[in-house]
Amino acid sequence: MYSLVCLVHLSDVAAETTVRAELQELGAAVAPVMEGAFNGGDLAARLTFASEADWRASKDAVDAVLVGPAVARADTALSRDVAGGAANPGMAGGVWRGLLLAANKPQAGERMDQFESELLLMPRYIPAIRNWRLGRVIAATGEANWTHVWEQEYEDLGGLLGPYMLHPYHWAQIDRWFDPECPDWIVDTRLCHSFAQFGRSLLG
């Protein structure tokens, strides 16, 4: 399965309704980005494709929306599933969180398997993560050459900002990959941390 995450920064906020409708016509789930995101855009959009060929068939139409006059820029990442899971596949409501990251430091290659496996262990230790997906990026636009998309879903915003962000597994095990002062650092400090409410589960 392939997924395209688009974090859209609007140049014309008045055109939000139009941009949202245009993306929805192309099959995207679209929602306003919630306050508190970091480099997360104004709108979050997500499309899924059965194959890379299906994405290529839709690419021009999606690109046309993202380069329109109402869009200042968009960070996008087309990724192929590494792994995922669903503790609550039928979750109604909830909060989706998407992290676009670039694990591109020179030592990243030899440590990539460990990095990915440790990310995927997070739901085991942090039950607030209800559904999750890790994807390797094969095409990207925006502020960095994104390498991964790490998505989770929570029952509410508190699950993300509390049990997830503050959990010992997060700050003692995962944060070292993101910390330039740590020898294990492999992730560029430029990130897109976005969260939104789509009204339904996108990962379940």
Given for the second form:
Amino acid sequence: MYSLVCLVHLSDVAAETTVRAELQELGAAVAPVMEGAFNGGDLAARLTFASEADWRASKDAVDAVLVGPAVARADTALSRDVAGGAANPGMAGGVWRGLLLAANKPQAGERMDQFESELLLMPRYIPAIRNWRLGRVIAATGEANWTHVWEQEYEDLGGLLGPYMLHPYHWAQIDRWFDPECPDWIVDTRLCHSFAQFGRSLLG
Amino acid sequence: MGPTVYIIDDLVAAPGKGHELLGLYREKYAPAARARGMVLDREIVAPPLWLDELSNRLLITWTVAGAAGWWGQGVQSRFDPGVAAFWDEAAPLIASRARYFGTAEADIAEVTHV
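Hand over the structure of the form predicted in complex with the partner chain; the form predicted on its own is what we had up.
Next comes the full complex, this chain leading.
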């Protein structure tokens, strides 16, 4: 499967309803980005495709919305599944979190498998992550040439801001990939950390 | 607050450069680290003499208060160009290095109960 995550920065907040409707018309799940995101946009939109050809068939229409006058800019990432899981596939009312990252430092290539494997172990140690998906990016736009999309779903915002952020598997194990002070650093410090409530599970 | 978190720099100096490396670390890394909330716990030099032909190992341990203290220093350091500049300057003095984050074994249950 393929997913397209679009983090839309609006130039005209009053046009939110219009942009949202236009993306929904194309089959996207769309929700306002919640307070506290970092470079996360104003609207989060997500589309799924069975094939790259299906994405190509929709690409021009999606792009047309994202270059419209109400949109200041958008960070987008089309990614192919690496792996995912669902502990609560029917979750309703939870919080989706999407991280767009660029693992582009010189040593990234030789360490990529370990990086991805360790990311995918996060739900094992942090059960507040109920559903998850890691994708490798095929096409990206925005502030960086994004290489990965790391998505999770939580029962509520507390799961993201509490266990996810505070568990030592995150800060004492995973974060070294993101930390320029650590020799294992491979991920650019420019990130998109966005979260939203879609009213249903997108990853289940 | 949470349990004490240890940030451990494990620096293997280039041969004969151990003393110079520790001096540079004290002069150009430690002040900003303290400003980020890190508290110097200890500096271990191994073996405990300055080697001219071989490498000294420096184990420099800092503490912060819990995960919040860890994120506080971490977020500040990655957006402080002075930190990157220090590691660039120190690179010729370093043969290899690692950085570890941990707690006392007795604190594992508390630190993982989040």
